[in-house]
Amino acid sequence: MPEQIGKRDSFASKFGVIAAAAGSAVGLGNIWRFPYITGENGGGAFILIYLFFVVVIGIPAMMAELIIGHRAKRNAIGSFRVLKPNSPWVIVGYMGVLTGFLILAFYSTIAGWTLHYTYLSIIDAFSNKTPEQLSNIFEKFHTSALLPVFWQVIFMIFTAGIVIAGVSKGIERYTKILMPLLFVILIILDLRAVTLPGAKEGLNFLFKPDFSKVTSVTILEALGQAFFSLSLGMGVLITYGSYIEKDNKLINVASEVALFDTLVAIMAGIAIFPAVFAFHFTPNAGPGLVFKTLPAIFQQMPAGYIFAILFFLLLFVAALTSSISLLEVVVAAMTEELKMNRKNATLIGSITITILGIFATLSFGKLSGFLIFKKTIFDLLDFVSSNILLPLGGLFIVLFVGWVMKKDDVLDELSNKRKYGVPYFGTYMFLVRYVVPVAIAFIFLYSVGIIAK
C-alpha cells in the first residue's frame, strides 16, 4: 500500500459517494443528448443495447478508475506516481487533469446559458413570444460579447464556492443537497409531461423498440454513449475513489452511479418529448431543443411559467453537480503535486479555467471567425478532450488496472482487503483486459472519424 500523505479530506458517507459520484456523471447531455439519440436510433431498442453496453462497459471502466485512485490514495497525477513509479504511465494521470481543465473551460460556456436562461424564466420573458422571436432571443444572447461571459463567471464562482470548502464540507454536502433536489424538479416535470394532451406519440418515440432503425452507427451511438456519460477518462473518478472510504464495495458505488445517471437520462426524455410532441414541435437536438423549442412550449403549458423556471434550474442543477467534480479534478492535483493550499488551488484553477472559457464564449460571436484548424475555439476544446483525450484516457486507465497493477492487488481493493468474496472477479479481469479496452479503442476511432458514420 501507498505511504500516507498527510490526512486528506474524503466522503463521509456512503450517501456522500454515490451523490457525488452520480453528480460528476449526470450533466447536461443527460438531458438533452441521450433523450434525442434514443429516439433517433429505434428507441427501446437503443435504450437496451446502451444498458447493455453500461454493464459490460461502462460499469468495469468505472471500476477501474475507482480502483487506482482508491488504492493509491492520491489525485489522478499522484496515483498513477505511486502505483507506478518513475513510469510513463503518470503521463495518464496529466491527461486526465488536462482533460477536466479544457472540458470545463467550454462546459462552463453552456452552464452560463443554463443560468440566463433560468433567470428570463423567472422574469418571464418567454411570455406572448413566438417561436420565431424566442429564436431570435437565443441567438442574440448566445452571440452578443458581454452577457454570455457574465454568466458563465458566475457559474464559475458556484462551481469555486463550492469547491474551495473542501471534499466533505463542501462537494459531499452540496451533492447531497443538489441530486435530491435535481430528483424530484425530474418527478414533477415527468408528472406534468406525461398528463398533455398527445403526450403518447413522445413516449413511443422515447421508449417503443424499432429494431429497423438499428445499424452499426446506432451500436457505436450506444456505446459512446454508456462511455461519456459516465464521467469516464478525465480523472474524475480517480479523484473520487482516492476520497471513498475502505468500507465501501467497489462494485456498488459503481453499479449504483450508472443506474442513477441512466435513470435522469429517461427520465429527462420523460419531462421533454411528450411535451415536445403534444405541443406539435421537432424534436431537435442540442441546444436549440433546450433553448428554443422548449421556452415556446411552457408558455403554451398550463402553470409553464413555473415549469419554464423548474426546467432551467434543472439544467443548472446539471450543470452544477458535473463543474464541482472538473475542477475538483484540477485543485486535487495542485493542491497534492504542487502543495499548494486548497484556497489557492482553487482560485488559481478556476480563475485560468474561465479566461479559456471566456474565448470559447466569445466564439459564438465576436471570435466566430478565429478558426484553429477550421475550427472554433469552442469546437476545439470540444473536439480534443471529448474525441481524443476522453477515449485515450480511459483506455490506458482499463490497461493500467486490466495489466500493469497486481491481480492481487485489484483483488484487495474489489474486495476490501478480502472483507467480501469477489465471485465475478475472473470475468472482471477478463473484461477490464480484452473487452473493454477494444471497446473504447472503437469509442476513439468513431470520435476522431477514422471509422465513418
Given for the second form:
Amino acid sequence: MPEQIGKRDSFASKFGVIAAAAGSAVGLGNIWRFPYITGENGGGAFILIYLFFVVVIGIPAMMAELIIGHRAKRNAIGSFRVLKPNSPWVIVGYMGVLTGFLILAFYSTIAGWTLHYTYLSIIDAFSNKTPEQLSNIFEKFHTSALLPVFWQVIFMIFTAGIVIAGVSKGIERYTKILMPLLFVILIILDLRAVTLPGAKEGLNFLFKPDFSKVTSVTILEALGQAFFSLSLGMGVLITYGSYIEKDNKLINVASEVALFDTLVAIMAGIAIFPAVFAFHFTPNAGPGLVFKTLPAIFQQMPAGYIFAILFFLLLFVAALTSSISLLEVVVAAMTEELKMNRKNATLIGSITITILGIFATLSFGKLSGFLIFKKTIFDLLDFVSSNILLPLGGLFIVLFVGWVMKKDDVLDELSNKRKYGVPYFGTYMFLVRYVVPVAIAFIFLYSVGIIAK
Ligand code: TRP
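Switch from the form predicted on its own to the form predicted in complex with tryptophan and give that structure.
And the full complex, kicking off with our chain again.
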C-alpha cells in the first residue's frame, strides 16, 4: 500500500463526486462543439457512433483514471510515483499537469467571451440588430485588446476563487449548485426550441441518421470528441478519484458521468438546431455559431431577451465547472509535490495560466500575425493539448492499468475491496489492454496527420 501522507481533503457526498466529475466533463465541448460536428457528420449517424465510443472506450478509460487516483490517493504526478516508484511512468503525470495548464490557458479565452456575451445579453445589446451587425460586434470584440482580456481575468478569478476554497468546501459545494442549475436552464432552452414553429427540421437534422455522410474521418472525429468531452487523458479523474473516500462504486461514477455528459451534449443540440432552422440560418457556422448566429436568433424570437441570458449563463457555468477541474489538477500537484499550501498553489497556478492565456486571447487580434508552426498561439495551444498530449496521456493511462498495475489491485478498486462482484472484469481487462490502446493510437496518428485525413 502507498505510504501515508498528511490528511487530504475529500468529497463529502456521493452526489458531490458525480457533480464535480460531471461538471468537469460538461463544458464548451458539449454545448458548441458537439452540436456543430454532429451536424457536419450526418446527424443521427454520428450520434450512434459517438455513443458506441463512449461506452466501449470512454467509460473504460474513465474507470482507468479513477482506479489510479483512488488507489494511490494522490495527485496526477504523485499517483504514478506511488504506484510504480522510481519508474518513468511519473512522466505521464507531469505531462497531465502540463496539459491542464495549456488547456486552461486557451479554454479561459472562450470562457471570457461567454461572460462578455452574458453581459451583452443582460444589457439587451442584441435587440434591433441585423445578423451582419451582430457578426461585426463579435468580430470587433474578440479581436480587440482590452475587453476579452478583462473578461478572461474575471473568469480566472471565479475559477481560482472556487479552487482556493478546497475540494469539499469549494469544488464540491459549487458544482452541487451549478450542475443542477445548468440542467434546469438546458431543459428550459430545449422546451423553447422544440416548440418553435419549424422546429421539426432542426430535429430531423440532428437525429435522422444519414449514413451516407459517415467516413473514416467521422469515426475518428467521434472518438476524439469522446475524449475531450469526457475530460480524459490528463488526470482530472485521477485527481478527483483520489478524493473519493465514501463507498462509491467507480464503475457507477464513470457510467453516470458519461451518461450525463452525453445527455447534455444531445440536449445542447436540441436547444440550438431547431432554432437555427426555424429562423433560416445555416447550421455549420462553426465557432461563430454560438456568438454570431444565436444572438441573431434570440433577438427575433419571442422572449428572446430572457433566453439569450439563460443560454450564455449556461455556457459560462459549463465552462466554469470544467475550468475548476483543470486548475485542480495543477493545484493538487503543486500542493503535494512541492509541499505548497493551497492558497499559494492556487494563486501561483492561476496567475501563470492567466498570463499564458492572455497571449492566447490576444492571438485573435493584436498577435494574430504571430505564428508558430503556421498557427496562432490559441490554435497551437489547442492543437498541442487536444490532439497530441490528451491522446498520448490517455494511451499511457490505460496501458498503466492494463499492463503495469497488478490485476488483483485493479479488481480491488472496482469491487471496493471485494465487497461487490465485478461481472465483466475479464471484458474490462481485455478492453484496457487491447481495444482502448489500439483505438487511441488510431486517433493519435490521425490527429497528428500520420494517417491521412
Ligand atoms: N470536458 C470539457 C468540455 O467538454 C473540457 C475539459 C475539462 C477537458 N477538463 C478536461 C478536456 C480535461 C480534456 C481533459 O468542455
